[in-house]
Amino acid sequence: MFDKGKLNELRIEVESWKSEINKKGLDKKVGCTTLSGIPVDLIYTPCDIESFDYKRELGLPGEYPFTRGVYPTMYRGRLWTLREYAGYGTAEETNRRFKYLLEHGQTGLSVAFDLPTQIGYDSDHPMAMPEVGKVGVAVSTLKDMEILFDGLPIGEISTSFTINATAPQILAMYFVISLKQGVQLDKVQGTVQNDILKEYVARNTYIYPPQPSMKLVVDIIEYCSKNAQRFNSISISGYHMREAGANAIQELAFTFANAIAYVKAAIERGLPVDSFAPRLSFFFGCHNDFFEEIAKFRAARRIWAKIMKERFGARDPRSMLLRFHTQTCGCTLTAQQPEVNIIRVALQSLAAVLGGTQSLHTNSYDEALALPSEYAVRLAVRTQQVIAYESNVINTIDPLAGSYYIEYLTNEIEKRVWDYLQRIEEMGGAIIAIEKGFYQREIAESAYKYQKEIESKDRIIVGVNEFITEEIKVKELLKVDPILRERQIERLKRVRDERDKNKVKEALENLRRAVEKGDNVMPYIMRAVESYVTLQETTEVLKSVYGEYKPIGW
C-alpha cells in the first residue's frame, strides 16, 4: 500500500525528529505502555504499518474479515441495543425497574439474579438466606419468571439472561412464559449466557463438575439451535475475566480459547458447524484506556473470523460474525467521589461504540457503593443517547481506520492474542488450561501489576491516588428492604403448597432418567418448570448425577 523508497525515507526523517526531541527532553513519557503492556510511541506513521494490506486486514463493513463491523451499514441501519443490566429484590421490583427502564428509551432487557438463583439454590434454603435479592431477582419457580415479565412484550424486546450454572431452569422458565404469552420459540429474541468456563477462572458460581457442565451448555445450545433459532444460545463472556484483572488481550484470548471448546464440543455432538454458529455472541468490558479498547474490538471481529473460516470451516458469513455485548468496567468505578464515575462510563461507552458494538450497558455512577437508584441508571440510559442521537459518531463507519495507531495496536493486538492461543492449545484447550491454572495465574498477576502501578502513582486514579478532595455523600443509595425476602418466601411456599404434587413428582423422574440416559435435558426442565418444580429441586437431580464441584485444594 505504501511506496518503499517513500517509506524509507520517512523513516530517516522521523527517526531524526525523535533524536531532537530526545536531546531536549521534551519526551516526559518514556516507556508509556498501554493498559495490556503493549509500548506506545510518540508518534505513528506509515512505517508502522509498511505491510499493510485494506482488503486482508479490513475490507468492507459486513465482509470477510469484518474488522470494520459486522453489518454493512452498522449504525446508520440500526443503533446498538441500549440495555441496562437489571434486579434486584423480588419480581416484582424487578419488574418496575425493567418498565421505568423501557419509559426512558432502553430498547432490551438484562436480567440480574441474586447469587441463591445463579448456584441452584431456592430463596428459603438455609444457604441462601443472607444473599436472597441482594445482587440480582430472586427466581426460585415458574410463578417468580411470570411476575418478572408480567405486562412486558416478550415478542417485541430482546432479553438478555446473565445464568450460567442454572441457565436451563431459567432458559426452560423463560421459553414456558414466553409460550403462554403466546409467542411461538421461533420468534424468542434474546441470549442466555451459558458460559461455565469462565465461571471457573473468574465468578466461581459453578455447580458441576467442567466436563458435565460442558455437556449442559451444549443441550442449550442445540435445543436452540431446533427450536428458538432467533436466540442466542450463549454469550462467551471475557468481562468476567476483565473484572477479575486481565488485560484487553488476557480478555480476547481466555474469551475465544473457550469459545473454541464450545464450538468443538457442539461440532461433537454432532451439530454442523453452520447451523448454530450464526447464534454464538460475545460479551466484553470497556476499560481506560480509549484507543486500545477500540483497537481490541476491531482485532477481535477478526480474529473469530480467522478461527470460524480457517479452523472450523465455516461457510456461511454469518457464523463468522462476532456479534458482542459491552459493559463499561465496573472495576474502574470509584467510590471516592463518584460522580466521576460518569465521566468514566461516558469515555468508555464511546469507545464501545467507535469499536463497533451490537449492544451496550452503561455502569452508574453510584454502582461503587450500591445497586443503582434510579435516578443514577437513568442517566446511564442518557448517556448512551447522547452519543447516539448528539455526538454525531454514528454517521460514518468505523470512523477511525486508517489511523496509523490504530491500525498498528489491531494489529499488535491480534499478533498477542494469536500467541496466547497457541499456548494454550500446546496445553490442550481451554479446560485443562483452567485446571490447571493458567487464566487463573495470568488474570492474577496482571491484576497485581495494575495494582502496583496504581499504588507506586505510576498509574493515575482519579479521586483514589490524586486529585483527592473531602467527599461529597451520593443523596440516595438503593436499599434492598429485608421484607422483600420474607415476601418471597411466602411467594414460594404458596406454590409448593398449591402446585400438583403428582406432576412434580412425574417431572422430577423423568429428568433424572434423561440425565442418567445422557440425553438433551432441556425439554425435562421445561416440563419440569411447568409444573412449578422449583430451581434447587432440578438443581438436585442434575448433582445427584454429575456430582458437585470442588476446587483443587477444597
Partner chain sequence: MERKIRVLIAKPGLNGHDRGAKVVARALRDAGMEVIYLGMRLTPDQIVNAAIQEDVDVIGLSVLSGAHDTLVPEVMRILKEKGAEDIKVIVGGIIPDDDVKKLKEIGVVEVFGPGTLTPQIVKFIKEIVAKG
Second form
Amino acid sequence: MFDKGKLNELRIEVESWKSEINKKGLDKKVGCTTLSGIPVDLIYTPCDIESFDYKRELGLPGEYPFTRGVYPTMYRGRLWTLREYAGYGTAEETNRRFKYLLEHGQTGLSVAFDLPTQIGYDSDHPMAMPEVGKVGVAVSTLKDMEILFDGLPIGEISTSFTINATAPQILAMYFVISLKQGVQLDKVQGTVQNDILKEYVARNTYIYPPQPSMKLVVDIIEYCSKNAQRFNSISISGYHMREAGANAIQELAFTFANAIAYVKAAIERGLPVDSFAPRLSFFFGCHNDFFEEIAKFRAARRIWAKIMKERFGARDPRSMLLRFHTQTCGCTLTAQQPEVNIIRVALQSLAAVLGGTQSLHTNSYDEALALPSEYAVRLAVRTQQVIAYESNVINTIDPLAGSYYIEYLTNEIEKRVWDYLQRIEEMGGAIIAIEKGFYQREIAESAYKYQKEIESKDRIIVGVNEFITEEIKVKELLKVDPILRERQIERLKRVRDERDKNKVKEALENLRRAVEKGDNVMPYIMRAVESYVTLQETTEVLKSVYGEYKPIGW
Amino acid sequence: MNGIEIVNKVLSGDNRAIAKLISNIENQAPNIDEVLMKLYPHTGNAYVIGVTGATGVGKSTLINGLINHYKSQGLRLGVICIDPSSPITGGAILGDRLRLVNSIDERVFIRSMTTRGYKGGITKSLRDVIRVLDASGKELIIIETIGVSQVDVEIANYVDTLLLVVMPYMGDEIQLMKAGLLEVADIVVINKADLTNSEDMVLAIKENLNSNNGWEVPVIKTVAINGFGIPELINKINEHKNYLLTTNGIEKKRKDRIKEEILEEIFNIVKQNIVGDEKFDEIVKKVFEKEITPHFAAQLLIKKHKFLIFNNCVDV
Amino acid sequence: MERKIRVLIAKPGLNGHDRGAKVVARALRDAGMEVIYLGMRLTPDQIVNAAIQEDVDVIGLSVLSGAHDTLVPEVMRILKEKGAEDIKVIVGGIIPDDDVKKLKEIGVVEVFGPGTLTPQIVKFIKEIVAKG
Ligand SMILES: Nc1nc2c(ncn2[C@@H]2O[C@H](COP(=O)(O)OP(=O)(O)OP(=O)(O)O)[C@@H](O)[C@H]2O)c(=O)[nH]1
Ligand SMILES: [Mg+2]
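With the form predicted alone done, generate the form predicted together with its partner chain in the same format.
In what comes next, the whole complex appears, and the chain from above leads the way.
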C-alpha cells in the first residue's frame, strides 16, 4: 500500500529525527513496553507497517479476516449487550437482583454461582457450608433454579451462566425450566461458560481429570448443536487466566490453544465443524493498557478467523467469527481510593468498545472490597451507557484502524500469539501443556513480574504506589446474611424429603449406565434434575466413573 | 522445654515436639547434642526408603501412593521431602507436601526441608532428622530428594532401599545413567508409563544395570496418578527388604553407614577446632609460596591444636 | 547457623484464585524464607496439621470468597486446641473492615488487603518472628 521509495526516504528522516532526540536525552521513556512487554517506540509511522495490505489484513467489517469487526454494521446496527454478572445468597435474593437490573436497562442476565455449586457440592456438605451464597447464588436442585427465574421471561432474555465443571447439571436445569415455561429449546438464548480447561489453570473449580471433563464439554456442545441451536454452548475464556496474571498475549494464546482443543474434540465426536463452530463464543478481560487492549481484540478476531478457516476448514463464515464478551479486569481495581476505579473501568470499557466487543461487563468500583453494592452496580452500568449514548464513539466502525501504532501492535500481538501456539502444539496441545503446568508457570511468572514492577515503581498504580492519600473507607458494603444459608439448607432438605425416591434412584441408575457406556450425558442429567436429584448426587455418579483431579500444585 | 521433656515427648510420638526438635537440629540449637544422645538408644527400628529422581517425574505422587498403602497396613510413617534452596537468598518454596495433603492425617508425619546450601541434594541434618522420626516410633520413613547428577548419589548412604524414579522421554536418561544414580539404585521406577510406550526405556535401563551385590535391580513401570504398578512396586520393596534381612545386608549397610558417619564427624570436629586459628592465613601463605605442602600444613595444624581438640570433646 | 523463617501458605475453603498466594510465596522465597506451599481446597484441620509438623513460624491464609468468617476462626480454634497458638497467623484477601477487627480479636496478627505490596508482608513477618 505504501510506495517503496517514499518509505525509504521517510525511514531515513524518522531515524535521524529519533537520534537527534536521543542525543539530547529528551525521551524519558526509552525502553518502555506495553503491559505484555512489547517495546513501544516514541512514534509510529508507515515504516512500522511497511507491508501493510488493507484487504488481506483488515478487510471490511463482517468480512474475512474480520479484523475490523464481526458484523457489517457493528454498533450502528445493534449495541453491545450490557451484561452485569450477578448472583449471591439464595435464589430469591438473586431473582430480586435480576429484576432490578432488567429494570435499570440491562439487556441480558449473567448468573454467578457460589463455589459449592461450581464444584458439585450441595449446600449442606461440610466443605460447602462456609461458602454457601458467598460469591454467587446457591443452586443445589431444580427447585432453586425455578425460584431463580421466577417471573422472568426466559423466551425473551438471553442468560449467561458462569459454570464449568457442573455445567451439564446447571444447563440441564435451565433447559428443564425453559420447557416448563413453554419455551422450546431452539428458542432459548444465552451462553454457558463450559470452559473447563482454563479451570485447571486459573479458577480451579475443576472436579474430574481433564480427559473426562473434555468429554462433558463436548456433550454440551453436541447437545446444543442438535437441540438448542441459538444457545452458545461454550464461552472460551481468557478472562480468568488474565486475572491470574497472564498478559494480553498469553491470554489470547492460551485461550486459542484451548479453543483448538475443544474444536478438535468436537470434530472427533463426529460433529461437522460448521454445525457447532458458529456457537462458540469467547470471553476476554480488558486491562489498563488502552491501545494494547484494542489491538488485542483486533488481533484476536484475525487469528481466530485464520484458525477456523485454514486449520479446521470451516466454510460457513459464521464459524470464523470471534464473538466475545468482555469484562473489565477485576485485578486492576484497587482497594485504595476506590472511587478511582470508576475512571479505570471507564477507560477499560472504552477500549473494549473500540475493540469491538459483543457484550460487556463493567466492574463496580467497590469490588476490590466485597460483592458490589447496588449503587456501585448502577454506576457501572451508567459507565457503559455514557460510552454508548454520549461519547459518539459507536458511530463509526473500528475507528482506530489505520493508526500506525494500532496496526503495528495488532501485528505484533498476532505474531507473538502464533509463536506461543506453535510451542503449545509442539508440547502436544493444550491438555498436555496444562497437565505439565506450562500455562500455570508462565502465568505465575507474569503475575510476579507485574507485582515487582509495581513495587519498584516501574509501573504506577494511582493510590497504591503513588499519589497515596489517606484511606477513604467504602461504607456501603454488601454482605451475605448468614440466615440465607440456613434458608437454602432448609429448602434443600425439604426437597430431598418430598421428592419421589424411586424416580431419583432410577434416574441415577440410568445416568450411571450412560456414563459408563460413554453416551452423551445431557438427556440423562435432564431427567435426573427433573426428578429433583441434587447437584451433588449427579456429581458423585460422574466422579465414581471419572475419578477426581489432583492439582498440579506449585 | 528442657532436654528431658523434649526427649520424652518425642519418644511418645508428640508431633509438636518432633517438629520443634527437627527445627532445632536444622538451626543447630545449643543443647541439641545432648538431646540426640538421649534419643540414640531408641533408634534403629525404622526402615528407610529413599525416592530420588529428576524434578517433575512424579516422586511425590508416587510417595502418595506408597503412603496410602502403608497407612492402610497400620504402619506409622514419616516422610521427609527435600528441595534445593536458592544459593543466593537461601529461600525456597517447598511444594511436595501439597501432593500428599489429601492422604494424610496426624499419623503420618511429613516434613519439608531445604538443602540449606548443602550440596548433594540432601541436607546436612538429614541423619539426625531421620533419627528423630525413628525414635518417635515411625516404622517406615520415606525420603524424597532431587536426583539428577553425580553429587546426588549421596542419598544412597542414608537409606535402606533406594528408588530411582525416571519417566519416558526424559531426554537426559543417558545422563542419568552416567551420573551414577543407576549404580546406587535398588529399584528403578519408570513413572508416567501412561504417556507413551516405555518399553524402549525399560530395555535401555536394563542394559545399564549391574546387579547390586547379588540383588537383581528390578525395573518397574508405574502410573502414579492412578495407582497402576504401585502394588508391584510395594512387592519389590518388600523383596528388597527381605533380601537385605536374609543376607545380613542391612547390618552391613548400617555398619558402613556408621563408619562413614564417624569418619565424617572426626573430620568435622578437627575442622571446627582449626578454622579459627589466627595463624591459618600465614600457613596458607607458606603453602602458596611452596615452602610446605598442604599435607604437611594439615599435620602441623593438627599437632598444634591437639589439646584444644581433645579438650573440646566430651568425656566418655 | 542462621535461623530460617518458615512460612506456610495455604488457601482454606473452595476458592481457587491463587494468584495472590503464589505471588506472596515467591516474594517470601526471594526474601530468603522457606515457604511451604500447601495449595487450595483445604480444611482448617489439614492446615493446622501441616503447620505443626512443618514447625512454621507463620501461617499465611489467603481467602477471597468471603468465607473467612468461618474458616479463619476455625483455624485459630484448632491451633489453640493443639497448643500451637504461638504460630502466628496472617490473612490475605478481601476482608471488610469490621471483619478485620473481629479476626484480630481472635488472634490473627495482621490482615493484608488487596493492593498490599509484598515488601510490607516480608517486613512484617521478619518483625513478628524477631519479636517471638
Ligand atoms: N501422566 C502422568 N502424570 C503424572 C504421573 N505421576 C505424576 N504425574 C504428574 O506429574 C507432575 C509432577 O508430579 P510430582 O509428583 O510433583 O513430581 P515430583 O517428582 O515430586 O516433582 P518435584 O518434587 O518438583 O521434583 C504432576 O502434575 C503429576 O500429576 C503419571 O504416572 N502419569
Ligand atoms: Mg515432589
